[in-house]
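Starting off, we have a lone chain in the form predicted alone, written out as structure tokens.
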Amino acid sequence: MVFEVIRPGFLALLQDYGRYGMQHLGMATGGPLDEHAFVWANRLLGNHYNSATLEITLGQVRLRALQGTRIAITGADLGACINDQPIVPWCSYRVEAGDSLSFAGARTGVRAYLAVSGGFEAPLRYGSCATVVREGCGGLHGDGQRLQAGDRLGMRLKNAGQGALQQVPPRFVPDYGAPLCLRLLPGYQYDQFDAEQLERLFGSDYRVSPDSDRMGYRLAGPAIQSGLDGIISEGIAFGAVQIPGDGQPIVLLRDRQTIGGYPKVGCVAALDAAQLAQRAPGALVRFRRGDLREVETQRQAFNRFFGIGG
């Protein structure tokens, strides 16, 4: 065992890369909401990209190390400390048995990722340990529960305290406080939104609603109307932008339902959706029409760099 949970905070979930190929069974993919931060946490330690990390939302977490190891922290700055000494994210560190690792609260961003050498150990459910609370699947005990006080986290490597400490080059560290423009790739229902509605969508600011979670981010702003009254429920892709009856867009994320009956104007580029997941309620976002070739090229380079799918 590598950590004991002293204080579990608002929401701390074990996540690997996700549970793929199970949507036909009605199961969500799960996995990290911020894929960029997740894969960097593993890369800092030389882990496989699919290694399980701890996704910590909004902080208020305290862990006690039970053995020495290397850790990496990426994503939001949640005021992390080792033995009450502040540390910065996007770096790896060494902890020893008895050390305290704490996360106070969000300074920038919403979600931090804590990785350990070799990844956290957890039972696989349908090929993944990704935690989907709503479905009661994945996580430390396989039952979809968030971490609780007293839980003990194991790691796959038994002696992983050695190795150089690393830092993510600054050019790859996002500014979660910067204005965010989401690249929208039109879907096959795009033409069901007339020019006036699309001009409003692409020309307006939207605020992240407090009613946002791992299923989807609800946005508040000028209402968009479709020419469709509704559709027969169909499969929903990651990043799909649903337009429900009130006209307020919903960007669907990792824990989304597998089917839905609202019209969809398109999909947000996956790496942009990761950045959206670091925006707190009240943050402003905009949409712009994305270029498919640009998005595909960026995605291919990202996958090659992190060895995803290889």
The other form holds:
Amino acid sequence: MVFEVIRPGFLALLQDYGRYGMQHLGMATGGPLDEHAFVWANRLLGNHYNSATLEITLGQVRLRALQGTRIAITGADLGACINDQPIVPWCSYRVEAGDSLSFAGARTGVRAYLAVSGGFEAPLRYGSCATVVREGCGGLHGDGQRLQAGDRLGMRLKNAGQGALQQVPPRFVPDYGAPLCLRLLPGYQYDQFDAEQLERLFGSDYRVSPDSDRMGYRLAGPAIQSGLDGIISEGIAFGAVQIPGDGQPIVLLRDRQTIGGYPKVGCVAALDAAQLAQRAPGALVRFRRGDLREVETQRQAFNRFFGIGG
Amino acid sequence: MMRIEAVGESGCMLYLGDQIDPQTSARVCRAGELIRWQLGDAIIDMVPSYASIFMSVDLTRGGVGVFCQRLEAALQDLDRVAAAPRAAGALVRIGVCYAPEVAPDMEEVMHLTGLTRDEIVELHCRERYRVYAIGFSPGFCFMGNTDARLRVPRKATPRTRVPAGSVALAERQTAVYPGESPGGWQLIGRTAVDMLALCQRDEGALQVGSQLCFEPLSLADFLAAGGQV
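Other form of same protein, the form predicted together with its partner chain, not the form predicted alone:
Let's see the whole complex now, leading with the same chain.
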């Protein structure tokens, strides 16, 4: 065992890259809400991209190390400390048995990723340990529970303390405080929205609503109307932008339902949706029309760099 | 009708109609088989529904534009090929207990339809249903069409907790809640059958296009089968 959970905080979930090949059964993929920060955490330790990490939302977490190992922390700055000494995210560190690792609260961003050498150990459910609380699936005990005080986390490598400490090059570290512009790739019922509605969508400021969660990020701003009451329920892609009756866009994320009957105006580029997941309620968000070729090329380069899918 | 569109940078939607009917659903099944056969290795996830199929594409095998072209070619003969014989063609029978202890909305459905309890059970068990879509929660099968006389609206205020195994009606559809979840459908009975397990069988798994019917079960038999009141 590598860590004991002293305080589980607001929401701490084991996540690997996600549960794939099961959506036809109605199962959500789960997985990291911020894929960019997640894959960097594993890369800092030389882990496989699919290794299980801890997704820590908003902090208030305290862990006690039970053995020495290397860890990496990426994503939000949640005021992490080793033995109450502040450490910065986007780096790897060494911890020794008896050390305490704590996350006080959010300074910038919302979600931090904690990786250990070789990844955390967790039972696989349908090929993945990704935690989907709503479905009671995945996580440390396989039943979808968030981390609880007293839980003990194992790691897959028994002796992985060696290796140089690493840091993510600054140019790859996002500024979660900056205003966010989401590239929207037109799709689904896009053509059913008239020019005036689309102009409003692309020309307005939206703010992240407090109702946002792992299923979807709700945005508040000028209402968009499709003129459609509903549609025949259909499969929903990651990043799909749903426009319900009240006209307030919802960007659907990892724990979204697999099918749904609200109109959708298209999809946000997946890596932009990952940045959205680091915005706290009230943050400013805009949409711009994305270019499929550009987004696809960027995505393929990202996948190659991190060895995703290979 | 057939329309193929990229969604996002790694997804693809195939639209095969704009109606909820068995003909469109059969086309969805046929297309699904052709796609699995010819493009299965390029797909990470495939979500068939009433009139469409969503596919999540493996980008290590080329971009989504290339995938859409391959898909179009693969489906050229969609309406000329006969449906492949399939293990799922067999009728799946689900035993349901309609006793008051496990049918919290039966009174309301009787009131809404003007039918007696026995008539409701008889109409619900008489029909063969088609699985049009699986979603909402793991193993939740949207089935239709129910007899027009059983048409009821969803509840104005959804329940926060629907018990696992609840058999429900909404509009011209029926379904079983596989696990406990929130839900707004009218609950007229309960089954002890594990629907998610049925969806995962190696042979004859319940899937979009499967045929299913309900059979009445006494409370004693329901409890003996492992049902919970």
